[in-house]
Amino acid sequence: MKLRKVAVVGAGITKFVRRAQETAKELSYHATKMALDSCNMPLEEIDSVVHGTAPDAFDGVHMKGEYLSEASGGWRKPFMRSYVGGGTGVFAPINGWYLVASGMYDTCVVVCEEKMSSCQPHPQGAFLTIFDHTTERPLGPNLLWIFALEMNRYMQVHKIPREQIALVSVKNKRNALDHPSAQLGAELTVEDVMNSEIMAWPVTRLMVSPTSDGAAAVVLASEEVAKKITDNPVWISGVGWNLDTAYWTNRDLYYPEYVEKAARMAYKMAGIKNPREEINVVEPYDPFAYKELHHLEGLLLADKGQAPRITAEGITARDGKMPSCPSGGLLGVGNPIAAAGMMKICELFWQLRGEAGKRQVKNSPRTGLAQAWGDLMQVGTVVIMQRGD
């Protein structure tokens, strides 16, 4: 079966905040409406809906997908919910892409939402249940100290000083000052990041993305429909995903193989032979400062251990050769788990259309990549998007 071309034709995003006054339903509704309004499409013209959202424990609502379906436009429409941890925000649009590319539907709204502040005393409590009940949970693990182990291993293998990792926080939080939805945009120095509170060595507070509430959405359309809606579609030219074992203790954490495998799948589909030359703007997943570097290497956009160097040289700056997280990323815009990756899809849509305002990268980018990562350091999801002209 020949797959149809699929375009992103609209996008919308709410403000990312620590304690949103809106309910999860209201956040989903606002993002969905903004996406539809951006391309002048009424809900009646949407054939299907995909919703990405985290475990029910976050909102304290059983069957959360069903609870949120009407707010996402899914009332009496084909509706599916997906969740693969932090990878959801890029995996959900992959699901929507399949629905349209397969010919099942001509249009699809994909909305991702998170209301993390509802989980008390802290969302980390909900994440305890993802660990193995026999070998891991008795240790009382949390994501912070597992990621600290991974960061430490990455630093040790490549002899990376923490100051180089702190540069990611400086860059992304500065970029976020120009994002209207940003939660933690700031002008920082490396010293500010290094001197902030130690959360779990070697991770400091300013190397960690914030707990957030928020939602983001896109509208997908087949080629025939897209050309009726806009003269400036952004095509999804490649998708990729990979799932590694949940037993993170069985892997060498210095390199994310699952990200590389997902990237290679997407590159093959998009016909990209030399990603370092062909990818003009990239939005890698950055819940921790080191993860942007880790993921750039997994995406084959830097040699192993060399992402800190290209960051220090300004190559990944907004005005550099390969802008990385010009949005401000999760470190600056915020990290409402499922919605975080979708924020990156929205950012590429605006960047490739030249509509990113103060965040716009130079040289009229043609091809962009969004990547997200989730669960116990095991899920890689990648989407490649290309300008329509």
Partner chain sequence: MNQNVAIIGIGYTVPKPKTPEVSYKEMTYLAAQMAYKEAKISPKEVESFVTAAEDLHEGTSIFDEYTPDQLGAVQKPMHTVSGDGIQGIIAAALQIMTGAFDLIVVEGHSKASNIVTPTYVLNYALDPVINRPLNINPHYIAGLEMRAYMQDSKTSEEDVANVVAHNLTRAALNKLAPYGAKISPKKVLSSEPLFEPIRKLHMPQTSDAAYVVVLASERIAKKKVKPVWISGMSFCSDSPTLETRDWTTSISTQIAAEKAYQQAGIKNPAAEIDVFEIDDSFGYKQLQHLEALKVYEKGKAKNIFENGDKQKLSTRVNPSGGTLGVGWMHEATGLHKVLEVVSQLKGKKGKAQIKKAKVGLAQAWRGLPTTTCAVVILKNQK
Contents of the next structure:
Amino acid sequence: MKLRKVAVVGAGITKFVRRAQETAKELSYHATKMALDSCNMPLEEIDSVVHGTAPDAFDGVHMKGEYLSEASGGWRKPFMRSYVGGGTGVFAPINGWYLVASGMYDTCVVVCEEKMSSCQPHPQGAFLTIFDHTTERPLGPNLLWIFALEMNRYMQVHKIPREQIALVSVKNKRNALDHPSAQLGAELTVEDVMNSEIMAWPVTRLMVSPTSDGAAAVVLASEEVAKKITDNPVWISGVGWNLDTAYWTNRDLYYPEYVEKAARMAYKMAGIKNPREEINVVEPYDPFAYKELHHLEGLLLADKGQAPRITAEGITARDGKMPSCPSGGLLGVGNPIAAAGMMKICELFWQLRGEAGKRQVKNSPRTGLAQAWGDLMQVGTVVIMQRGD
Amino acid sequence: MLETGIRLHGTALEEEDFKTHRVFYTTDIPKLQYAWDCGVAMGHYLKGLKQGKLLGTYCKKCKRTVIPPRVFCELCFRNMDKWVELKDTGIVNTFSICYVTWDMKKLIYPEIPAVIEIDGASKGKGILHLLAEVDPKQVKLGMKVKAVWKPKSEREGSILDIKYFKPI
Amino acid sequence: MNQNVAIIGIGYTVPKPKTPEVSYKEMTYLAAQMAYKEAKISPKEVESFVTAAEDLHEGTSIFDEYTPDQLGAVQKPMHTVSGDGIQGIIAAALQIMTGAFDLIVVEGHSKASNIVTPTYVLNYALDPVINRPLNINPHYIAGLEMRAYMQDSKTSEEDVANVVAHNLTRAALNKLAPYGAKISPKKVLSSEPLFEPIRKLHMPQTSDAAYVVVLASERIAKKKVKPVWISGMSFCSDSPTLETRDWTTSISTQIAAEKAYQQAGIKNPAAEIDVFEIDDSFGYKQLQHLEALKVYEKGKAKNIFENGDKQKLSTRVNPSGGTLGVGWMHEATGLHKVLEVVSQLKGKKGKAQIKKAKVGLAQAWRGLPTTTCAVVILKNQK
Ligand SMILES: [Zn+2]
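Which structure goes with the form predicted in complex with its partner chain, now that we have seen the form predicted alone?
Expanding to the full complex; the earlier chain stays at the top.
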């Protein structure tokens, strides 16, 4: 069955900072406004609004979606907040996609926001409450645990040296120097990353993305409306999402099967048979350095255990054959959870339109893929976007 | 269009901005309290822990024993067939050596969280717990470990009835 | 609507004030088994799952982590909507309408009894800078709204007490309503004042229950026994800000209903819709919502109990006893209303059955301090 076509026609973003003066509402507003203005779209012509934001515990506001609805353009409109933890930033545009693809709405503004700094003394504290209240929370777990456990398993199964993982930090933080939102752009060496403080072995400080405040947004439109707004729409040609069991200690963490399933769903919808040839630019989720590698494998863009090799060979560099995280990723631009995933969608929009300035990849990309991940190492969300011609 | 160097909204604050009262903030310490019903599966599991036992459940259709236990099999979507008492030993599936607490305070003695595959459960079925009585540098994947229980009188039906796992 | 969507199965557990015998997972598992049995499906066939939940009602951040297993949804497309279950149903129906899915499951549950400090949780939904520091019990917001509504619509406290007494009395006939009781309007008026004009008996009490709804495209649904078709649906949010909202009218319900009526081709809701299950929190909400739903003109909903209720709306509105009778269940509140409407359309409601019910409407409000509402119109024939 032929699906109704949905395009991204505008995008907006704020700076990502450790602690913003702007409130959650103000950040949401700025991203929304910039996205609407970028395509000269008055709010009156927006039929529906989707908001993506991760746990309420960060902002310290219960039913945070309700609280942010007006600031995202949702006043007296159908307003929906959806979430899949860290996967939310790439899921929210999927939610927007199905609102428009259903035929019930012609336009949708999708806004993602996170203000993590409200959570004191440290935003990491909010993550204690993501663990099972009976079997895990009494142990006092923190988020670093699960990343470290997963990274260790991945490294040991494939015998990957940590130096190869550190390369991802070097690449992404360098790319971020060219992103105007970036919080942690830097010129670093592998030694810098290796020698930075060990947070939770095998994870060092420079392998971890920061906590951030920020927002990002896109405007979606049906084919008919999109063609009136712009000569250069970017189509959402495939979407996929997948959630694995909550019993994460019963799974082998070395490989994200749920990411593969989400990717296969999106490839099928987009008619992509050979992703390694057909995906020209990729924004995999990189909250930790190894995650980019783990995800490139889950997305079938590298063989299992081989993502470190293609990184070392420069294939994923900004001027490589398949640039990965040309934005600078979460490691460089910052990680306001849901907004970080949406930043990747925005980056593909700009890259595919040739509007990324110094960040512009060199292979004149036609098709791009953004992916996010979250929950208890459990959810994959994938969007494939395609240039109009 | 998002060129390098373009000025975006979003104003970064520094400690100084708060100290000098250039910006204001309000504080609120939430009083959010819950008492979660354990129900059948977790209720049994905790009762087992109090008695010094690790309990799993078995699905004969999928031929697997899982821990933590559930009353339903999430794969074939039917009731589990029976309770199984497992050993309190297992092997390290993966581990970390963690130098910060959950609210990012530095630890002098690192914690060693690990996923431990429990003996008697199907391959790869483990639980999250801590390792101790071991040099962090000596921890390896596949290492054999055993639960160190609290004294019987101190157990209260909690995952903390196991103090930690140690190598054997 | 460009693609027909139907409900082909609903499973539930009976709402109760407390449910210590089951965990939320076990409760949802029971509801799921019942729903899949009715729909004659296996969860393996389901293409996508939706949960309606809020983190702080569960006491777990990123609660969507814990949603798949009890539905048999492991490694399936699944996401959470932080909205009422009716918004969850709409999210699922929209996915089917894209043409990419044929079979979707929606789940919502309440373990309200597990929240030890519910008022503090509610307070946490208020603006942290300008409202929360006032440090008053946030239910006052219902008092503000009831006062504004009564003034604007010339509705008296007696009128509101009639709604409460009527619904609690009706609930006594409903096996699914734990708070049914033969109570007189007088008793409501003399109950303890809490947030005047809100009194103790205006306050919905909470229940625990789980609901699982199976939705299917026409292709699948036409092969099933007695599918119930969605003929209109919409949702809307008005201002979340206390300082700038319209306190007199449920504008979000009004906007959502207009769109749903348009889709369903309904011009005269009071005549064309046989049964309404709508939000009646604090009593006055039922009147306010009936007006927003255009069942009554503004200020006229209080006439529902007057002699000459020719259209018998007093029996056709909330025959279940409403939220006052069944209990407030956070995100699951609207799903219970859908269950009641579906049961009516299938003629399964026994003493509370509305004769020849063919068209029903379920409406939910997300509760204090929100203005968000959702509406779904159901028919037992396409
Ligand atoms: Zn099984």
